[in-house]
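A single chain, nothing else alongside it, follows as structure tokens in the form predicted on its own.
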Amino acid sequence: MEGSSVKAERPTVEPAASDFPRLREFGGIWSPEAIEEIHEKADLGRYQIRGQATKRKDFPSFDDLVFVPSGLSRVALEGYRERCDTQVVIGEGRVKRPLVLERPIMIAGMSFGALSVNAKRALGMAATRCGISTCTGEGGMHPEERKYSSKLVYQYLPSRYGLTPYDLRKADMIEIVVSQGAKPGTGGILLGLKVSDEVAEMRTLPKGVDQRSPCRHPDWLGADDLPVKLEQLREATDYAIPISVKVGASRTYDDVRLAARGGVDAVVFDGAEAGTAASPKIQLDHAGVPTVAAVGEAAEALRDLGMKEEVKLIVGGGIKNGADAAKCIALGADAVYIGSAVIIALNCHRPLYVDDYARLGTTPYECCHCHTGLCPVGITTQLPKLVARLDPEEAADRVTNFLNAMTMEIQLFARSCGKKHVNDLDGNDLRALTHDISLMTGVPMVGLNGRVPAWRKF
């Protein structure tokens, strides 16, 4: 009608910026996905939380660096005759049972409640398989990740959920968290979907309820604390299992150093690219070191310390292959450790139940919705249907592959450049395709006939 005014509808389905494929042309400061985020953010009134690690694709990483094997000038290991070990002792020494790595990989912290029960026996057979460790992540000690775990880390929180003295003198080695790589400065969030019974029961929360953890331990301020509560965990565990801190690739000297003369046992940080089930996406592209720039700081700071042997350096985030753990070893890193690539070896990401995809407003292969609890292929789920789609058997069996090939991937290249254990290998085995990964990581870059940057020596 002439003079009135009607106000337009709002469509019920938005089409989204990947609707668009011509918008691709479009780059610069307000991209459509920056736009969108804006809207977003308009609608909500709160940042975005997701799951899995960050998009950033201008990170540099360990595909920047290559190895250079044996030639003339330097004799390799024959595959078939001659041995390759692998193994990594975290404590020897130090403590009455030390932490016997089998191969220098470990199963980063994954929490119940994150991951399901199912994902939990999964990945505590396949490393007792492959005689490596498993995590607890935040949360306490499931008992069935006791049962299928043989060495089993402890991670002890801010949050201190699900925290026993009994439990803690069942572990294998204690972790203490300080931050993680991939919400450094922040504590953990867990969406009140995957707050089931059990998960309440455990950490002593409401069923049903978002759950934010605290960003710093309530009974001590700083470094100058940590030798304290050392000895308050070695007194509670009679001296037997060693200890580590973790923290979140940020001021990373200062922070090594500081663990190291605190009395740990190892020193284990994540990089930048490290996964999680659940975090502001903000921080996930915009806090943290990149994990390559990181190793060679953190390996630094303990031979100024002058305990490189002594105490060990656990690395992680990013690491997608067995070339990627060789090259963090060969920057002085003792072992590594996994969480998404296991994830995925799980059945993340494979294109089943893609009905289920479609549902949750995404497709396989570019999933990051671990925090809404409903995850397709039942992995970081609490829901009892969904759960049941994970087999621990058969992901036991994927996992254990995984973990088997990645070894092999790792002693590929100890024994192309001569070594006769893995951990032999050192930044001389190494060569840069760029200036700036090799001033981040002091490795000489190709064509410089293997000089060394001045300030640093492998």
Given for the second form:
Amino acid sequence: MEGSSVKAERPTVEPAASDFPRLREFGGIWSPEAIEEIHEKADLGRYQIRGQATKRKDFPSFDDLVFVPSGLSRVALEGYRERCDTQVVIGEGRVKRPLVLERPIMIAGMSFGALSVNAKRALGMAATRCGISTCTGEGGMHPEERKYSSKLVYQYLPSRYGLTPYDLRKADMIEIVVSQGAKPGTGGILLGLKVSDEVAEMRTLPKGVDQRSPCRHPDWLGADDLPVKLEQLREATDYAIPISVKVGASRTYDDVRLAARGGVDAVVFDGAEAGTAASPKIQLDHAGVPTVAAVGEAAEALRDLGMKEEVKLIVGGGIKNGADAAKCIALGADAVYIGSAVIIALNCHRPLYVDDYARLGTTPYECCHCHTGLCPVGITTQLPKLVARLDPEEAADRVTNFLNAMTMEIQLFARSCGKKHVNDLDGNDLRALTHDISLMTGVPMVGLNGRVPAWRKF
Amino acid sequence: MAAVENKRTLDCAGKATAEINQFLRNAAADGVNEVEVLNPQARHNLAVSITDPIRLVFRGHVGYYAVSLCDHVRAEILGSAGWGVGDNLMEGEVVVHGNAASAAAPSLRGGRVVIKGSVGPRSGIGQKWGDLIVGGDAGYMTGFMMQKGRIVICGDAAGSLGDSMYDGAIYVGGEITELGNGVAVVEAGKEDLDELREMLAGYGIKPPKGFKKLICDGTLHHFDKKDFDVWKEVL
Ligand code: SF4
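Having seen the form predicted on its own, could you give me the form predicted in complex with its partner chain?
The complete assembly is shown below, putting the previous chain first.
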């Protein structure tokens, strides 16, 4: 065809959608973001991958609940004087060496590989000072992590990377991972730049490979096999330590029920807001049930089995502060898992090395580039030059401070509701701000005091 | 010096699994050469987490996860095995005289698992090192996501063989229903074949006439090479 050989001149620099602020006013389904997303897929030929968590703002959240503290009808605890205990014990009366947590907080599974060794060291130090646990995540138990964490949860995953009978014996709890909230039903991703010599060695992989972990366990598939698998792991750990199952929140009632009946000491689930170092973006936004909606279901499943006291419920996914944690506990959790929050306490998103954020095409507060392995602040990277930017001692202090603040916040709500133990908080201490959240959680609506709404008469 | 005790016998009938495993662990720790295990009755989780050297002989069938999470153990099963036999073996050897069910030798890390009969689906899944040898046929998805080591199948292999393998090699004597993704068939060298024949002879397995050799073709190693390079260049 005539003219087909004429090449159009292309501008070399393409501005980003954010350079056209007025575009936002157009609204509609073809927002600048939706357009940009299609352009990116048209360039890449695959789904987008990124770190962090969903950026959806329309999920129901713990912010839709408020506490109703004491007044005349209930008596508050004296805030600065009276004790308000925080200890939680997992596996009490079930195993020889239950896991004693001094606070109802656990640091969620994040692998060495996804995180740098300095990040692992810092989390270990902080957790040890606070008497709480850290978790290996995928990829095996790094000796430094074991050294710095006095209570270490060892994840048992489909990939079995780095798994040894010796490390199983060194663990303080085992968490059998079935799925995770950020990407339920799919396996992990660790892109090539993060598969360094050491990571490749620990996982028995070719260096620099884009690792895609399996999502199904190789040797057991469903609830029927679970008790046999559990017996194997109990044998491997001398019936000494608790074992939990972790699932991403989806069919939570059934999953929790099956896990508890299978014989675990704790059930862990994380909601759709849970974080990740790398995940298909589309899945972050469109798979799984938000945390606040799933807690009640999970607690109900345990109550229906008469196992609520015996089997502990650990809940994670988007928990940012003591209010989220206290509400989660009031809805039935025994402890909360925090991942993203402690990563942020380490220094994630800090406006240091701003030029390096810019080179990744982002800014400090928008960054979600953990998957690239080029974390400007040395947390989610394996490059020695970047890892060195995170000083483990200083970072451990920041995380300790954050954990202390969060614990005080949880106690603040418990005390103000008249509870001597944070785990005595219950659904009666809460009210819902919206109908939706009231329906989801069973918590009464604010202002109705349990009454049938007046408009029901019409 | 006390004489090394040569042999103990354990009758599983009427004993709890924990008791059986503790007996085996104690025997291994005491330096006993061999334990003969009677009446295994296809029970699950026999010989779990034994990490001192010992030889075990099971007179009968075993259930799920027999000889699993072990190191330095040499076991012989004079019968068939359930799912996940030799799971996560570090070093040592497990020989099954009959067949093995699904996921034989999952996540094998070293040593050797030999099944004289056939194996079910997903055998050698996520294999990290060592050898899995199958005298008969292998079920679908054998060698799925294999990372290193060798799988030798003397008979036929069902579909999705070696799917998504990262590395390692699979040798097949019989027919292959279908190759998995990212797998290439290459010529097996004479040295390779001589070694395989010698290895099989050691277990009294008749080698097939020849072997096809399968390796990872590398296409699944990177999601998209183009942007991997971009990331590399950013800093
Ligand atoms: S600063 Fe680092 S850890 Fe935080 S989002 Fe960016 S890459 Fe991830």
